[in-house]
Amino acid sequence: MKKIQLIVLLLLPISLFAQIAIKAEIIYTVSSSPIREGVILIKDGKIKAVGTAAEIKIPEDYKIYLSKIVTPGLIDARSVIGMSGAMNVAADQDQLEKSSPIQPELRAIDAYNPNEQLVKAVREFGVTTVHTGHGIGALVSGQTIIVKTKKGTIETVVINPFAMLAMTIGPEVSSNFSSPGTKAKQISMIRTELLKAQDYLKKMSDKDSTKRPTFDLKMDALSKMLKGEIKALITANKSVDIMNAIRLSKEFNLKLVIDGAAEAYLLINEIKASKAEVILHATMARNDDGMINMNRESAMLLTKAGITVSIESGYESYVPKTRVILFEAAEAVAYGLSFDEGLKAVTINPAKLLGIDNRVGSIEKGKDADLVLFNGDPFEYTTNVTSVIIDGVVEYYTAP
């Protein structure tokens, strides 16, 4: 009988098991030393227990898992996977709406999709949650939304709905519309509508309710963001584009975030006195068209003169359509990056940036188990990911 409970036992999906151990040569926690010979517990898809193998006794009923390496889950700072497909057909690719150059009131909860195989993708390669929504190409494309990569709907992967508001200074707009043509056109346009915003916030607060103006989705989503309550997320990549997103984000007190910031490692003084937060490109992505002089030592430029990095996948044209944080960041190592800040810059410091690091970015109790588990270094190419959990169910796993 108890062999052929066992069997049973066996047979089930790996995911069942709500109890788990892991046990592993060297846990980066992020937030403290590495730990050697250490073991992780995980109850009720919380860390419930991190520390020494001396320190913490794994109890009788725990699943345990054996690894080289741990590390927490992965973080996207900024993609447009879930939206952008992969098989890069229109009926797939939901990243930017061309209708208009100005539409924040376009919600990206309304075109996730959690299914999508490019999401199963990297998963198994240790993303557990991605910043993800409308793409580069628009002044304001539309909406973020925070995810986790795990299997299920969209109401049970999200964590945050709308995150921030996708906008972009520089030459990928006017490839896509006819107005604007130029720099000054496009800092105009945005000026304007962030302006009608102003009054319809000031017009919104009457006390006479009689007053105030029809209730309007595109004011309200900039009004949002005028209040402080969301991030202006620009995408600005030369250096003339950084400076106009300072600009604008000095005149209406935006909560700036630069994203791409290949010409950063110019402007590394004033990005500092602006206090604006930095996604910086994918370390191997192309030196063309806005990102023509971007630099590979960008991330080990800007973090040794004290500017937090978080490193993005960003967006591909062309087939897979999108790339692995987990090589970026590896490529950013090898390019002068310690392997510290390198595994802070997919992990603890996008968890800060986006609001987060109450849940996840490193390895610490009472945090969701959300942790990768390595073969051998996460930043050498022969090293693979033998297991995936998040919020404490295995959902990816092979042999290691």
The other form holds:
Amino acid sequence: MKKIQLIVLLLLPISLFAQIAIKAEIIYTVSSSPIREGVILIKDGKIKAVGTAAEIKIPEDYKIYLSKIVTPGLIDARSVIGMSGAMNVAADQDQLEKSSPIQPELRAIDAYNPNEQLVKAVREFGVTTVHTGHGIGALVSGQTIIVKTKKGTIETVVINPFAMLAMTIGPEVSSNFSSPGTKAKQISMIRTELLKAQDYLKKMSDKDSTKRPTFDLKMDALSKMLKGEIKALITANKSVDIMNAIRLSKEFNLKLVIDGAAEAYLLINEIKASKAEVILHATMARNDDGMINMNRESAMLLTKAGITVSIESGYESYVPKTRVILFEAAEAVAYGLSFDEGLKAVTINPAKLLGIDNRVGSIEKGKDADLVLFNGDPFEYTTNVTSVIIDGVVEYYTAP
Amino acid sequence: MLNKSVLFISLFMVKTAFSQEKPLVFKGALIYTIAGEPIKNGIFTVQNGKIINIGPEGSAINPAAEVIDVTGKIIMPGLIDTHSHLGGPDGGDGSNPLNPETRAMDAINPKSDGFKKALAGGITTINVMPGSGHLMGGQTAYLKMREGKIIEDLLITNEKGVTGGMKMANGTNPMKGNGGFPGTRAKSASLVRELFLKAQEYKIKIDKAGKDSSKLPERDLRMEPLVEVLNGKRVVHFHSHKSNDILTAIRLSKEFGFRLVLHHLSEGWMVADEIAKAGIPCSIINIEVVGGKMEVLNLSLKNGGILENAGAMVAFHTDDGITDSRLFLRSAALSVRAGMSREKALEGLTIVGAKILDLSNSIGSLQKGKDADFIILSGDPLSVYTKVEQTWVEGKKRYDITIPADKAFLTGGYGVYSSDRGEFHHHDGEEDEEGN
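Having looked at the form predicted on its own, could you now put up the form predicted in complex with its partner chain?
Shown next: the complete complex, the earlier chain at its head.
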């Protein structure tokens, strides 16, 4: 008897996760119809059960949170937070290294700051997972990562330490480097480098290890993209740049993600035929430079045409230093996207695109307990996020 | 004699045809007059660019009027943006940190498609300002979103007889530290004080001359607008973020007796009581996530509510291109999200702005005799799902969401906007010099 008590006492502090139950008027699971008067049970950081209050009995030792609305934790398909800081001074801007236009060897894990105030800011607006890392503005600016926005170190928050290679085709590149100075030069430089990587890959697979080339960080990173282990994340907004990205991906058999995609609405058939995935610019992005022809109805237009859309915060050079996908999705809904599709564009769609839909993106048994509690319609201007739960831990709480 | 009569009659007829424009009656809307309680199913009559009458449900309708059924819609005053950079305004150049003589009106493109963006957002009056890269950027321009090909078509003269205010700034934006520009806050203030001391001397000479024009001092383009500032005719629109900078702006206004409006005031919430006590009106911006430059890191969506509770007058602004004119209603909604009252938020989009620009006799609320500047909304003004359906300026419909060419300015799309709008010069990598 005494032994058992001792074991229980020892186990209690070891359990890092409080057992939590959420009772809500509406649970938007995303994976199935909304549940009215629903309950979610969270155990050890995972969703243990989700259903109606009638179906699910809340165990006595669970701490209960009440909420009007619950959604899955939001997933930002493309950001630079944690790399590009709020202060906007040289010391907190790590998203773009301008010493060379092609640097696939640059790892985001070596720069990401989980304690940056913008990470906290988006967390408090319900963003629980972010695809972030190297920015736009170089042909290959570096690697990207997928992280949870919870407090911690890169080691404790990272989901994927090398998710994609961040590439840019378009006017943003030529303003950062003396060369490439033209569109044609941009493409020729990328092709040259990818041909080198093809050759490297071929030689590396030589059965005779003595004939293999010496290990090369740059070539190794590009090889992973050529082998399809990671996706090519190509920021391209103007239609000519989007087509260049598609042409490149065909030539080198890349798994293409078109990012930005401001003029994608002009290329519905071409994008569908290419099987490229799309991360769409923030709805409220400024229509300057390559974005001059952006359309706030793009999310609706692309979705209606059968292209799956994930909405990003993207990159901002000034004020605001980052956008928030909660608001960007809300605006997409205001501009014609349905509520359900708007929610998908910041949950399950990016989860699938990022290859993490087995863990996040919907409220289902067994998935990570990443949840956002709202005191009203999540997209409404005057609604507040009242709590944010990441991996079963309440990371943000205000009285509902 | 006969000829004279004919001439008189024909002149009269022309004048009659012009002035007796058919009245327009908007029937069935919920009317937020801002001057009092909302009116359900109101009868709203406009004619010749003015509001003729606002009656409750069942009021008599002028039989000569054209009646427009707007049942289920909301009518409210045209929005007033107290701080914008649409139309490509500029002011001083790099040669001097103090530029009272430069006028935004000399730079603005009256045909800028940025103004279409404002109309799509329900904005009917704008204070277009030079940037904040100077201690004194220049004279601002008060514009109505009328159709126009020259700037005078848009420019409005306010109750004090001026067409704009005076843009000033402190904090880091003007602190370039070279070329005569200050490198510190104390130097910034001392340069401003020196200029105002000169303006005081100039004003004394003018006052002494009285009606004897021979005794007037030589004309001085730099001094003249500052005399208007010292006389209280021309308001100072002061860009200021940090609490210490805000208090410096107030200190300067007290020393020289100029009328002050504080703009942005990211840290206004920290000194809300001081601002309210000094009776200084505020024009705030809402940014959902802070960051981008050091001095805005304490900005909070709670600013509006805290200033309201302290008793300060609060208006909103877009600072377009920092926030988008099409989302001006959203700005007020974000303050409500963080604790401001609905009533004061709606006033902050309308009547407070009118007061700040000395235009409240003609705009800012829906009242008999005021300009027929109003918007028709599909729903609640503070909802994300609401659309501005129509924007009217002085009785003329300037934006109609059912007209595809108008709606294009709401959504954007291929070739809708040109790249010469001007407001984006803030983002060319010179943010710290030209930024807001």
